[in-house]
Every structure is written in C-alpha cells, then in structure tokens.
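This document starts with one chain, in the form predicted alone, laid out as structure tokens.
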Amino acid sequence: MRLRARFLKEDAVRFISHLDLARTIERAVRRAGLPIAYSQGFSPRPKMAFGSALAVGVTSSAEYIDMEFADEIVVEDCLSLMNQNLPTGIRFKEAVEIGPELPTLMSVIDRASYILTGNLGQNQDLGLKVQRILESEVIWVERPGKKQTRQIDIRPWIFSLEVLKEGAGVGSAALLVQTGSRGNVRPEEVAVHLSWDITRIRIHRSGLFIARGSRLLSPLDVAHC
C-alpha cells in the first residue's frame, strides 16, 4: 500500500535541515509502529520518498511525501499516529492512497510558490521593483558549479511575482517559480532582485504543484486523476 501525504513544516522547526526532517519523520513511523516497507540489500531503509527538498530556515504549508507500506492501513488512523509521535512543528494533514503506477514525487512536481516577507528599506517600492522583474527579459544569477561559477538566467523560470503587501515599512510578496530537474529557482535568487536582504527575510513555502498545461495540481490532487 501507497500513501501520499502532505504535511506542514512551522517556525519551531524551521532551522533543521532536510536531513534531519526526513531521519525524524522515520523516528516518528518506527514510534507510532505503522508498518513502514523497507528496501532490500545489505542496509535496508524505509520506502520513504519526499518531494522538492526545504531549505533550512524556510517554512512551508505544503511538503508531500510518499510512504510505503508493508499491510493495509487505515488514512486517518496513520495520520493520528504520526501526529502523536512528532515534535512540535511537524504535523501531517491530510493523505491519500496511490497506486503503483503514480510517478514519484520529484519526477513529476515542476512549480512552486512562496511568499516572501521582509522590512522595507528607505524609500522602496517594491510594487516598482516587482514590475522591473516581470518586464525584465534576462535576470542572470551566480551558481557555484564543480570547477566553476555559472550565470544562469532565471527570467523564463518565474511565472508569476505579485505585491501582497506594503506598507508601515514591511512588505510581503507571493511568487510562481519553476523547480525540479527541468530548471529551479531560488526565492532567494529573487529576493536579491527585490532588493532585501536575504538574511533578514521570510520564506514561506505556499504550494508544491505538477503543471498539467495551464492547470496547476497538488500532488494529492493528481492521486486522484
């Protein structure tokens, strides 16, 4: 049995890296005694698979992760069961059975939105700023590479950057960017552009989704297509 679940990860654990997420949700399993699949060899490990990987320090509403199991379980029991034996800042909400034949969740998830919060400096106006990105036609960033730094342009892979607020010397945006193996962006690639400071600022993950034309879908949506 497959079951694709979608959990929050909050301020209280926001500084651990996906490393440590993924080892204390396999501590969170083993506790609650669900009978979690393992992988055959010499160092078996529990069939566990997440989605796009969280930077440390941002939040997010909206991590999947698939989970195989050895017997049948009920949904909202597995659900109760880990919330029970996660630390504070982790919660599952909601899950759904999938089939053998769905793809993985890095295979498939392409976009992903954030929102953005930050103090506004003296005299910015992010809505200006907002719209130079969107009416720029190249916006190159420095990725370090294994023998090299590359520029990479990262213009075709924002979809959509919005002003959500501004005002009383904070600003928030919300922004559509692409991720996985085709092309990623980093928020805080675009927070640069925006002029904050990146050590300073609010990252919130608000959505991981697989693009199907113009339509975007949850991963738990396309369980059920």
Contents of the next structure:
Amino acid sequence: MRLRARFLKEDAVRFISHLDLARTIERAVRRAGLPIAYSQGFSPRPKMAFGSALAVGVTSSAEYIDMEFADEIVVEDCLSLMNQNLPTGIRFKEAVEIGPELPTLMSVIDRASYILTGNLGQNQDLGLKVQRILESEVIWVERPGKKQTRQIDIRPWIFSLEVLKEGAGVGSAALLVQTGSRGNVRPEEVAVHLSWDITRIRIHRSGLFIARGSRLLSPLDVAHC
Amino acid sequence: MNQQRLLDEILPRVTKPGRYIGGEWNAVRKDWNNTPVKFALAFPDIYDIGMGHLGYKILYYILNQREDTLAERVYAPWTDMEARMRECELPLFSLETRHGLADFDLVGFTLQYELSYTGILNMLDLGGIPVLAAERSLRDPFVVGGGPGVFNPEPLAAFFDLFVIGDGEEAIHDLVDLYLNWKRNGSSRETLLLQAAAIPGVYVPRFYQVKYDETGVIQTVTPTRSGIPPRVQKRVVQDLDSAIYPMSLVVPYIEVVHDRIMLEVMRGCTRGCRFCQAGMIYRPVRERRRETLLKHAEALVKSTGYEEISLASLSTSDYGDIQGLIQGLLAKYGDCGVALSLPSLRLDSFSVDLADEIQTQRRTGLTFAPEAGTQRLRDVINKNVTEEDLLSAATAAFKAGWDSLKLYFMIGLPTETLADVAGIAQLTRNVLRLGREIRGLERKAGRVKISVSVGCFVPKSYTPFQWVAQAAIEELEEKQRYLRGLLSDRAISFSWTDAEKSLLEAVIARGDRRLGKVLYRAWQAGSRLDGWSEHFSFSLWQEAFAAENLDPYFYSHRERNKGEVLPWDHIDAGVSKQYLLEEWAKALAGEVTQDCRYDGCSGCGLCPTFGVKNLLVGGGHPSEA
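Starting from the form predicted alone shown above, please give the structure in the form predicted together with its partner chain.
Entire complex below, previous chain first.
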C-alpha cells in the first residue's frame, strides 16, 4: 500500500541536507519496524520518494513524502511509530493512503510558498522594495551551470509577494513562486532583490502546491481526487 | 550575544554546518546540573572522521550508563568554523548540551594518529583550557589520553594530566570512581594525580623524570615519587565476550566514515606482522561468541535503524566462527535491507568466498594487502602470504565477478632494495593479466582495473622494527617515481602517501618529551588538521624543529642501539623486549614466525606476564573447516 505524508523540518535540523534527511527518515522507518517495500535488484532501496528538496538552512512545515509498504498498515499507527523514531525537529503531521497510479510528488508539485524573516538593517523600506519587485517586468538572476553561469528571468515565476510585518527593524514577507522542472525560483534569489543579507535571514517553507487553474491544492488534497 | 544566536549567525556561513548541530538519534542529553561527573570525549579531528571511531562509541555508552556521569562528544572544527569561533569568542563546545570544553571535569582525547596531535593543543586552547598541564588549576578539567598513541605518549607528556594504557572498558570506571571520591574530599589536583597513578594502567607523566646524555639519547626514566610504578602495565579486558558493548549508537545526520553498525567480533591479532603496532599492542586475541554477537547485532539494528553491519576487527577472516556468524546474520537480516560488510580481507580464496557470500562489497571492489612486492621482503616483515595466495585470491575474485581490485603495499621497509620495489609492479601486472584472462571469458577484460596504493613505512613503538631507521624522504620519493614509471598503464591507478607526512609521523611516533616544545611551536605557527593535505605544511614544522634546536632525522632516520633506553620503555604493552629483539633478528635473517593462534606460542611474553590468554571460539584454521 502507498502512503503520502506531510512532515515538518524544524529549526533543530535545518542545517542537514536533503540527502541527510532522506537517510534519517529511512533509518527511522527501519527502527519503527514498518514494513517498507524495497526495490528489486542488487542493492535494494526502500521505496520512498520526496517532493521538492529543501535547501540547507531552510525550515519547513510542508514537506511531503510518498512511501510504499509491503503490507497493509493503519495510517495513524504509521504516524505515531514514525514520530517515536524520528529525532527532534522532524515530525510527521498527517498522512493519507494513495492509489498506486497517483503521479509522484516530484512530477506534480509546481508551487511553493515561503516566509522570509529578518533584520532589515538601516534605512530599509521593505514595502517599497516589494513593490519594486512586483512592478518589475524582468528580474535577472545568475545561476551557475555546468559550463557557464546562466542569466535567468525569474519574474514570470513570482506569483505573489507581500509584506507580513514591518517595524522595529524587523520585517517578514510571504512569497509564492513556481517550483519544479518547468521553472523554479529559490527564495534566497528573491531575498537578494529585497537587499536582505541571506546569511542573516530565516527562510521557512510554508507550503507546496499543485496549481489547478486558479486554485492551489496541497499534495494531500490531490490524493483524494 | 548568547550561544544560540551566535550559532544562528555562524552556521549559515560555514561548510557542512551539520557537523556542529548535535541532536542526532541516540545522542544522550542528561541533566547537566544534577549529574556529578561530566566527561568530554574529544576527538582531535572533524566530526566526519571522529564519529566513525569505535572506541568512543564504547566509552560513550559505558559512561552514560552510569547515573552519576554524563559523557558528551566534542570534535575539532574545520578551519572556517574555527575562524568564526575565534572571531566571536565562542569556545569549543560539546554537541549534546553545548557546554564549553572547560566546563567538564574530565576531558578525554583519543590518540589515533600522530598528525592529529597539534589538533589536541588547538582544541584545548579553543575550549579555554590551559594547553600545558602544569598551568592548570583546580578550576580546570583533567586532560586524559587513551588509544594506540599511548604506547609512546612522551611527545604529549606536557599537555596531558594522565594517560590510560590499554583497554578502557574497566579502567574508565576506576577513573570516574576516583574522581568522584576526590571531588567529595576537595583536595589538590596533585592528590588526584597521585591516586590515579596507583590505578593499574594509568600513567601520570609528571611523576617521571627523563635524563638525556649529551647526544640526546635517553639515559634514565625514573619515578620522582615513592609509590609511582617504574613501568605502567596496559589494561587488558580478558573476558571480552561478557564485556559491555554499546546497545545503541549515535546515528549521525551527515555522512561520516564507518557510518554503519560496527560489530566488534574480536580484539587483537596474532599474525605477528613485524611492522604492525596494532598487532602487538592489542594482544591477546579475544573472540566474542556467535550468540553474543547476534545479540549485539539485534539490539543495534533495532536501536539505530542502520542498513549495514560491518564485522570489525584487525583481521576478520581469522575470526574462528566466521562462517557461522555470517550465516546467522544473513538468515536474520538478509531479507530486510540490512547488508553485511567485511573491512579486512585475508589474502586467500576463503576470504573472497566470504565476501562473495555477503555480496555488498562488489560495489566498491576488494582490497588486499600483500604489503611487499617480493617473497623475500614479505618474509622479513612476517607477512605470511605468498604470491600464490594473492593470485588464488585474485582468481577467486575475478571468477566471482569482481572487475576491480585494490592492492596495498608499503615502500621503505627494512632491507628493501629496488628489486623489491620492482616486485610491487610485477605482482600488480600479474594480477592484471590474470584479471584480463578470466574476465575476458565474459568479454569484460576491458573493465579490469587495479588500484595500487603505496604507503611509506613508519616504524612504531612496540614493534620489532622500533629500532630501525626510517628511509630518508629523498629515497622514498625516488622509489615512488620509480614505481610510477613501472606502473604506467590505463588499467592501473597508482596512489601514494606523502613522504614528508610519513617522516613527521615517524618522528612523533618514536619521539621523546623534548618534542613537546616542537608540537607547541608548530601549533602556534598554525599547524592543525595536519592529516589533511590541504592543511599540512612541512616547512612550518621544519621551522619549529630548527627553533627548538632538534633534528627530525635524529628521531626518524637513526637506527637505535639495542641497549638504548627507548622513550616508551616505561610503558608496558605486554610483549617483551626480548621477543621484539628476537623478531628483529629473525627479520634480518628472513625467518618467519608463525601465528600463535594456530601454531603454538611464539613467546611474545604477554600471556604469562599478564595472566591472560587467547580466547578463541572456534577450533582450528577456519579455511580447513
């Protein structure tokens, strides 16, 4: 049976990479004694697949994973067994059973929302900078490629950006962008355009979605469709 | 600024911040204020290396089992992290509760590698502990050393309060008990050290005086107080089978070396390779029973969730019940995604068959260590394998489907000539030809790859070669060039170790107390993490030697007189000097010595002196079973 779950990656583990996280969850599954299915072949791998990888240093309340089990399991049992066996900072929040034909997370997730928070420094007007970004027709960013650095316009992929809080030298903003194989914006690229020192701000992923027309569905929503 | 805010600032700017966060599964966080004894287990290299160390896994578990003690881990920061820490005046901290190193009662360092020694000085300094033992006061922790390096601790004598010689499982309890008692009575540091010196296996360097003659050779090493033993015998845990073994291991987030369950199947090795310190100092051989090991494995798989179990020891194919153990483990874990691995393979087809049975190593290739290129030289070093052994092991491996093999050799061994060096190339080419022949039957000759890794011989204390001169740098480099020429082939990859590093390793491995000043100076000039080529600077060390008016070649390149007092003579590893001298004489005569596991006592002197014996689970030679 297949299961899709949402989990948190909190402060305590924000500095571990995506691969570290995957390994940590694999080992937790084994400790939990859950009947995870293994791939065939010379070195069998547990059948688990993630949504979109999270950058080192970023926390999230919207990480998703699909897991395949060799036996039937009770969803609630799976959640509590996982949580008993995961280190502080990784928490499974909810899960649903999904059909064998449901497309993978990776292939359908195309929107990500973030919250950026940090010291504004002197003379910063966050509202104005947000406005400027929204009014721009193009926003060029540099991405290092295999051979050379590429210039990419990320403006079409920024769907919304708004100030959540501003005052006492601290501000925060909410961001909704395109993610996945058909275009991807890194939140730190937007932060740079807000003149934020990216080593001094905190980035939190608040959601991963699948766009259906003007609606945003969560990966758990689509499981029911 | 508080520590958390500092780390929030620093960690996004350093490489691999996951090294510094702690909080891993099975990490033990105890109530700091209500635990009387606080023990830091400090490893003088970065997290990625230190987390693989079995000895500390054992001690961490043992200490944290005690209600009155907490043990926490401390690793060396990488240079970028160190720079930030110094900039922000953030002291070196433990991963569990982030206490500064100076807040602990006892700070242990394991001495695994000579080139990590300046890292110890650096960690003490970063942790706010006076680097020199003589400058520590009642406020400061006691700095304790352990591990193989204690079989010549003298270069570190000035920096350590005490050393524990030999197996730590029991000695660590003696030390903590003593500390508790001392703390209750509130007496001086010296009182504790005097009492510690009475614990078997504990060496307190400040209670010994070393006198040198005008040539710099040691004349005498004598205790300066009554009641201090003239020689400190190593500790031996005779009944390893019932000795405590960790039932849980900290499971790291980031990738580290040996990131798997290590099942210590036995301790010690009796093959008697004459260059090998581990083979001498960890005697006698003590094997754990299969049932014990299966129990350990079961507990560890459950508590860690690891996907691999490694059968750890100095020579796992020698373990008496190896087939029974492997079958037992495969039966239990073969179908649930837990793989087995063998870290060391003896050179025979039996070992290849074992590797084939457990299969996981096909990914990485098999490693064999003939050590020397000719039979003559293999007899000198008592590496009791023949070219036929290697070829039959290689044949078995190629037939079982391996395409790549790794061969490990040394250059600079005693009595070595260019013919022996050429022998390395000859042996390699014979293996390559064999591989092409056998793999060619499946039209895979083109895939055959041989990696040849050649280290420089470093003479170590408590080996039959402890008296010999190490080859000079120029000679080692000349031989490396010669080999590179002989091994040029697309199917052969050749790697070698840095001769300058090997020289320094040799100097420290057989150095005396005077080297402490060189270590101190080199550290102050910036030496740390010297095991990492990007940080190693030989010229910095040369300057330190010159400034202290010491000649590194006095330590590395000078053949010792048989009667000379050696800096480590007052440490007793169990094997007698008489035995080591006889082995050296036999080496020069090209005579071999058999393994006492199979062929009767070789007279090393350990068992009668210590009242111990080999503890074997099987009967005869496993390959004859």
